[in-house]
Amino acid sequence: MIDFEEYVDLSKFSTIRIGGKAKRVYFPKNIEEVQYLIKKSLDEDKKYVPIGVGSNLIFKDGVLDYIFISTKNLKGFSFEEKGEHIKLFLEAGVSFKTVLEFVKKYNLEGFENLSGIPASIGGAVAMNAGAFGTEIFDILEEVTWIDNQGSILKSKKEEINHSYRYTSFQKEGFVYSATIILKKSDKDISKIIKEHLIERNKKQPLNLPTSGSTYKNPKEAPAGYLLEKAGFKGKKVGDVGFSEKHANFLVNYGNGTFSQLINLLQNAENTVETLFGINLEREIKIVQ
């Protein structure tokens, strides 16, 4: 039987700590259990919602009756050495922190720019997470995933539709595992990671519950710049606001609510469109 919990506080599954309750959250332990849950969502005509670290997920208030699939128990991690390269085979629930510890231990190059992103492998692949000029697709080789009919598939990176902060998995498919390739390095990888973490801490509000980058950067200008010029840096609605450190980061100052968050987002989007003629595209995913 697949492990599950009922009437779960969804704010625990979102790094900004906002959200209602899930009627049920499932905690599969293997690919067959995930496959079963996706087929169940099809049979019951319910949307399935993968949940990882929850750094870009925000849930509305009330009770949500979807097939919530947590990757908490999908922590398979193995590797193989091939000359100067090491392949990592990672299930969806493996955290970036776990990968970073491995990277530092063996001084591997390729993952260091992704340090500090609060993500697990499944969510990071689905959104093509990135930082400091690197995206996870830069080091990705292959993804094992389950489509909306419950079929298990393997796709090479080249076969997956992906771009800046986007992959086709956002529309269809549950990312079950990924293979990434890293290289043995002559650089001091631990030092580079430490520098990135210091830089991230300076620029981002890591001392408060946050959903990370709120909007994708338009081609015209960074979203943070546009929001700051529009007067939204530090602007609050109730206990939800855009950070005073970085205008593109939503933060919860205490008891923020979903309605406050939506109010602030709509205000920001309308203002930026009016002032600059630019439609901000959300990087965060809202489940409602």
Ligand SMILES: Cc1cc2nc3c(=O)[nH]c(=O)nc-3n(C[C@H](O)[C@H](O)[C@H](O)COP(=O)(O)OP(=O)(O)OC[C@H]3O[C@@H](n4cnc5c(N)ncnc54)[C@H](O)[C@@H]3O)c2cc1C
Contents of the next structure:
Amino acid sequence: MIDFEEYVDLSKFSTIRIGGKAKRVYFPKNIEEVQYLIKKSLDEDKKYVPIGVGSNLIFKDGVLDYIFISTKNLKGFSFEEKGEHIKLFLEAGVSFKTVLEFVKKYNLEGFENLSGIPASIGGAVAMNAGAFGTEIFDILEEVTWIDNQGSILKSKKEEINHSYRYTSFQKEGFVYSATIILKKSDKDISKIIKEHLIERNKKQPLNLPTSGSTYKNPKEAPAGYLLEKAGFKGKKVGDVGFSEKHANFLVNYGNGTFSQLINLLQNAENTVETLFGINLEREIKIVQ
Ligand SMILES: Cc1cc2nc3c(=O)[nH]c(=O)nc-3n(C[C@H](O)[C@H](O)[C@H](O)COP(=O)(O)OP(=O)(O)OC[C@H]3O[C@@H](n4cnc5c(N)ncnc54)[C@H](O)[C@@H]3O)c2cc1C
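Having gone through the form predicted on its own, I am curious about the other one (the form predicted together with this ligand); can you provide its structure?
In what comes next, the whole complex appears, and the chain from above leads the way.
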């Protein structure tokens, strides 16, 4: 039987700590269990929602009756050395923290710019997470995934539609595992990682529950700059606000609610549209 919890507080599954309750959250342990859940969602005509670390995911309030699939128990991790290179085979629930520990231990190059992103492999692949000029697709080789009919597929990265913070997995598919390829390095990788973490700590409100970047950067200007110019840096509705430290980061000051959050987002989007004629596109994924 697949592990599940009933009437779970969804705020536990979202780093901004906002959200109602899930009728059920499932915790599959292998690919067959995920496949079963996706087929179940098809049979019952219910949406399925994959959940990683929840660092870009926000749930509405009330009781949500979807097939929530947490990747918490999908932690398979193995590797293979090929000359200069090391291939990592990672299941969806492996955290970036775990990958970083490995990367530091073997002084591997390719992943260092992604350090500090609070992601799972599945969430990062689905979002094409990136930082400091690197995206996960730069080091990705192959993804094993399950489509909405429940079929298990393997795709090379070239076969996957992806762009800035977008992949086709946002529309269809559960990322089950990914192969990434890294290189043995002559640089001091631990030092680079430390510098990135210091940089993040300076710029991001890491002392509060947050969902990271709220909007994608439009081509005209960074979203944080537009929000600041529109007067949203530090602006709050109830206990939800755009951080004083980074205008594009939503934060929860304590008892933030979903309606406060939506109210703030709609206000920001309308104001930026009116002032600059730019439609901000949400990077955060809202489940409602
Ligand atoms: C403090 C902070 C800093 C951040 N910095 C960055 C940054 O520098 N760069 C960046 O790109 N992002 C950043 N983010 C956003 C976030 O960390 C990334 O988008 C990350 O990739 C999300 O991974 P996750 O496991 O938390 O996914 P979740 O938030 O759990 O999910 C995100 C989306 O992916 C889907 N998903 C999750 N797992 C799977 C799966 N196995 N298969 C298919 N779909 C799946 C979810 O349904 C949801 O739609 C930051 C967030 C925070 C809170």
